[in-house]
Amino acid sequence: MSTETLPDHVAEHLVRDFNIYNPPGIEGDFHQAWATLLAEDDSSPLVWTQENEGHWLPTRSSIVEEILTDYSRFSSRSIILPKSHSADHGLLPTTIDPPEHHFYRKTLNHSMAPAAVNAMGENIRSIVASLIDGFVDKGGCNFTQDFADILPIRVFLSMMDLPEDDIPQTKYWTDQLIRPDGTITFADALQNLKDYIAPYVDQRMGKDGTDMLSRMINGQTNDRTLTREEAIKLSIQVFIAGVDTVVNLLGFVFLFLAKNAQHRAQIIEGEISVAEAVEEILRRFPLVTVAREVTEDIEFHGVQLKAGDMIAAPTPLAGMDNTFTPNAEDVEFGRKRGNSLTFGRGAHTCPGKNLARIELRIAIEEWLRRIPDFHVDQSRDVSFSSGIVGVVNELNLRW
């Protein structure tokens, strides 16, 4: 790799050829590709890549955890790589730090409270059952298109009271923010989402609606409500999370279950609860890679960082890092000690984690009730994509 434009404070021996959107070996396994970063010793706790305008990469999950929790040195004002894309982002509350962050986070927490999410349980179960019943007698399905791409989005749009007919277009814009393919600019994709959500915000602000969007934009926190601009930005951030993250978690969860009959049997025979199984599978398959901006010149784990440097926080490392969780690569139901970064850490821990858990739990329960024995269709390749959120591109199952 050329180091002609290497920043003065970056030593050449720390440079790695690593692109977060195309890590080495991504065609075979998403998490194994990320695991090529893991250090076997403490000699290189941080490395530098020239890709995506240049940024730091940690090689230990404990350092990822440190970055996510230390907002004074690692700011969320820039969370997208390359850094130039962060200037177009500006969504709430992901791009602001405490204490200003607290107001928006409280607003979100009220909307995503466990009681509100749990109340969705029967509706989620009905959607899951109807989807499975639509293909169970066929002996196989394209799991991605027939189930994973539909379930979380239908649940989310039901919660937000938005039309299901808008799914294809809005998902395309969302994908271009998280895994851009060059067909539209980051800024244009974001603007399209703003233009889409703004009329719904205008329609519902100041009204007593019971849907999640109405409750979120009209709720009072610290004796004030959101402004129109704040409501639009917060709604888009919730929309992006709602139509993408759980979709991709489902892909990795069911790919694992399809390949591991013994683990399925533990669930079916009641040796382990579905909720416990979900926690361990989540621990093993984290997907999200956000970034942070260094706020001041510091020495961090023996490496000199400069104010303005970007540093990635790749949670996928945690599913493979034996220094973070013993025998991390092994899925051990009933594990007594398992560190997880799947929903992040610190002030920006995913507010939708309770909704994700209940969707995954119900999906597994209803699937195993109807299709206890299934496997990956060997006639179709399984491939992966990387980005802010990792993806199983297409998963075909047979039974």
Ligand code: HEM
The other form holds:
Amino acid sequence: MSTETLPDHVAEHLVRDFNIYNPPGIEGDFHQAWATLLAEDDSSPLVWTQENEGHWLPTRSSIVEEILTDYSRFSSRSIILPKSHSADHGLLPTTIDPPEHHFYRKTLNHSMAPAAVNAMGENIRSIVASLIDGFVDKGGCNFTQDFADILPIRVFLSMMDLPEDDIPQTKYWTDQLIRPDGTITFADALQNLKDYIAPYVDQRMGKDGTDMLSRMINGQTNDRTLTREEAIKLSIQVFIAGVDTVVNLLGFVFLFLAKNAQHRAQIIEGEISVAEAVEEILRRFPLVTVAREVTEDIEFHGVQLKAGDMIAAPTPLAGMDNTFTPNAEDVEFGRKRGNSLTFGRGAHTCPGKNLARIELRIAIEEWLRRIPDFHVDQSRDVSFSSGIVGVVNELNLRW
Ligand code: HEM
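Alongside the form predicted on its own that was just displayed, please also present the structure of the form predicted in complex with protoporphyrin IX containing FE (HEM).
The complete assembly is shown below, putting the previous chain first.
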């Protein structure tokens, strides 16, 4: 799109060349690429890009936080960029605003409460241990393929009581929704996932199964249960949100640990608990960029927004924004807890955060117990991709 087609209400000096799927410098570092958006002063709190059908971008993490919490002005009815993809999305509970949103969240919160997730601890530990034991004697691994791509999906399918054989196919459709490569349309990938989950929903609706899928779709709130259609939309959203995020976060976490022996030593020597280390690493490496639709004509931070405009809410900014957390770029274990947007904010704050935390904690514990000293394989490039969820494309480690 060229500046000729700039919407009337967008001032030319606010236009920036920024593609959320390909931010400048992404080949070198995902978070540095996003940091190019951060404002040096208060002169342009919001900028406009013509990419992805045109949308606003905040240049400060505090504004991202405001957007995520203010659902009356920034609605979740469209959360995907470009906006035309949002029309095909329509999943639950992500695309519903409060107060209707509370109904769907209650059943999710219940099935992902700390007690339900903690009960998975030993199962997660045995999956982690068996994966590492499979390659520890080889002196190296393709971390992405041999570990990160497998662990969260196995944990998730086990919690949902779904067959492991389904991993390759479902992963392809999930990937296409989050970082499309053009081999299938957004609508088709979503439809395939719906067709995949529907028979499981049908088998389990109205029954008293104890797996996470059964508990989610049969949860009773406000005197009613979910309809079949709602149950499918909710299950698919949990599938997409629950698998891809942890897979990709593991890449950032282990890339950091591989490059930082001193931080590893702090954990191994018990100077810092693994749980505390996880919090600081999570703060530094947020990776999700959803969006919101502006609900009415407003002036926001001195900029005129029109009803229907899209505005991105890039959480990766928060890991790099010194106005949000002092020395944000430095991973400082033991710092007074920094400001984090990694799990979002407001009504849609991630309900899977307990599960994500426990998976990360156990992965680090078991890894460092077996492989305390490791580094990035210098003979292989490390590259990154951006999208709704950022990713380290492939990470090869040696020890
Ligand atoms: C490190 C891993 C994870 C990160 C960084 C992450 C991040 C996020 C963020 C930023 C949001 C807010 C989206 C918005 O405001 O529109 C969100 C929502 C959500 N996440 Fe996560 N997530 C992670 C893991 C998980 C897991 C393991 C699950 C499930 C098993 C999960 C399920 C969901 C669901 C269902 C929503 C939608 C909630 C709603 O709309 O009310 N996430 N996540």
